[in-house]
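Just one chain follows, in the form predicted on its own, and it is written as structure tokens.
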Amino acid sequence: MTINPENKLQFSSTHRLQWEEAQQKDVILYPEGMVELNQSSAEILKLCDGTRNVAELVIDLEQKFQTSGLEQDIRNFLEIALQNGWIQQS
């Protein structure tokens, strides 16, 4: 399965994204365990709220971090997130 650039992306309802004080980082919690996220990954997933497609995510993140050229890295991470079931396409 690959990301359709036109589809809106939403964080999976079977996972939970939260700040974990003990690790001092955002994590994905799911019945089988936990995935620790770096700051970039967490920022991407926080925007997967069902209102944005890939292009809109890229624009928002490049504006937030006042940079450009993030599109390929974001797309690569979103593919991994989709394959792992962390996000869904609508």
Contents of the next structure:
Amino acid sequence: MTINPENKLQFSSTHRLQWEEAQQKDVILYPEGMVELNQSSAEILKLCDGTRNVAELVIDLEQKFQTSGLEQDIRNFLEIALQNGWIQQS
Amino acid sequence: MVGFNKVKITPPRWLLAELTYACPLQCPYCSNPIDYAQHKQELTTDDWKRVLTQARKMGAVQLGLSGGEPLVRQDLEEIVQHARQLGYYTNLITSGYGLTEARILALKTAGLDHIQISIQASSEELSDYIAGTKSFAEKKRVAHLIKKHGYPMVLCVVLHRENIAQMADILNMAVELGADYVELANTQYYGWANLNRDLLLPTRDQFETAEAIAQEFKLQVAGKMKIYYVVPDFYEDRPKACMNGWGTTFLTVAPDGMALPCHSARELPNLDCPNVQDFSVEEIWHESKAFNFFRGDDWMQEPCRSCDEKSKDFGGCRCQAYLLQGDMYATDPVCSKSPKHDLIETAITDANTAAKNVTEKPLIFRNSKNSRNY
Ligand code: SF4
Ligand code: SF4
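Show the form predicted in complex with its partner chain, please, the one above being the form predicted on its own.
Up next: the whole complex, starting with the chain shown before.
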């Protein structure tokens, strides 16, 4: 499974992304499990709302953090996210 | 108890709410206490809401609603709704028996996140026999309804000598039912399972054959279905890291309000487990004798005390040490470094003998009549 550059990315409907006050972290929740996210991973996932493909996501993130050269890191993380079922492509 | 002030206390993350010991099924491996019939009193809806609120405030985020059969509680929807409002990820752990479509919908509206349904075997005959109740056909129907209404679904099958040879069919059943996760839970020998151990413990051959099938299947379904495999630690060299460390992550509240560091802790002597009707969750977690008892490693004996693996498995399971060798401070006998490791070999040999001698003794089913004998 790899990411198709054309497809829009969407956070999984069977997982939940949530800010945890006690941990001061975003986490992914799913049946009987939890993954703690660092800030950049959480920011990527929050933009997976079904309106952007990978390239669009990179543009928006680089703009948000006023930086460039994020593409490879973002792609790598999205592949992991896809393999874990955290995101879907449509 | 020693080391009380030295160990850094982390907040609970997992709350297991055992809403009731009532259950229409009679699984002979049930992890409920064998004397559950003596603990009839149940917390009220308001008690549960208070417990959920207090634990959430400390940082608990995963909530398991189990039992017994949690569907027996008519206030289940109200409890789920409260939990969801607090931000818990809510897991309903059910046998599925008696779950109607109307209730699946009501629970969805209340905010339930996930349903774990258990089926006892892949064939109707064996499943109904183990459950002690005709329930297989209904469970399958319920599993389809759970998927129809968009829940992530875990199919849980507890494995033991009677059904472990069905591994391939069990996995096919998981595909047919559309399970997102399959939990292959080798029986853990507490409660009723411990009573029936000679009849439930598979032989090493059976276990290895089944495991190979499960591992192959895992590769086939990668990306589509996830497999949670609970190992039978009798066939391992090291014990499981029980509860991720005592009093570090898990909090179980029993139907009568007793707070337990693990769901079998009721079987341990002199822990004086506190009740949520008398103390707040915060007091229980930080100050109670029970939750501090095996925190850290000052309580350990040799060989654990000077072992370089003690931060990995915390000396194994306290309940297993107690049930197998009568000493809850001892190294879990599953560990090959334990001086009592031969107890495990004996258990396996006894089970193998019993396997060949089918008439020896019957399974003891989990029901109130049998429970009153303990
Ligand atoms: S293991 Fe079986 S008997 Fe025990 S609570 Fe679950 S369904 Fe009921
Ligand atoms: S001796 Fe104790 S700490 Fe060491 S591996 Fe065995 S159970 Fe774990």
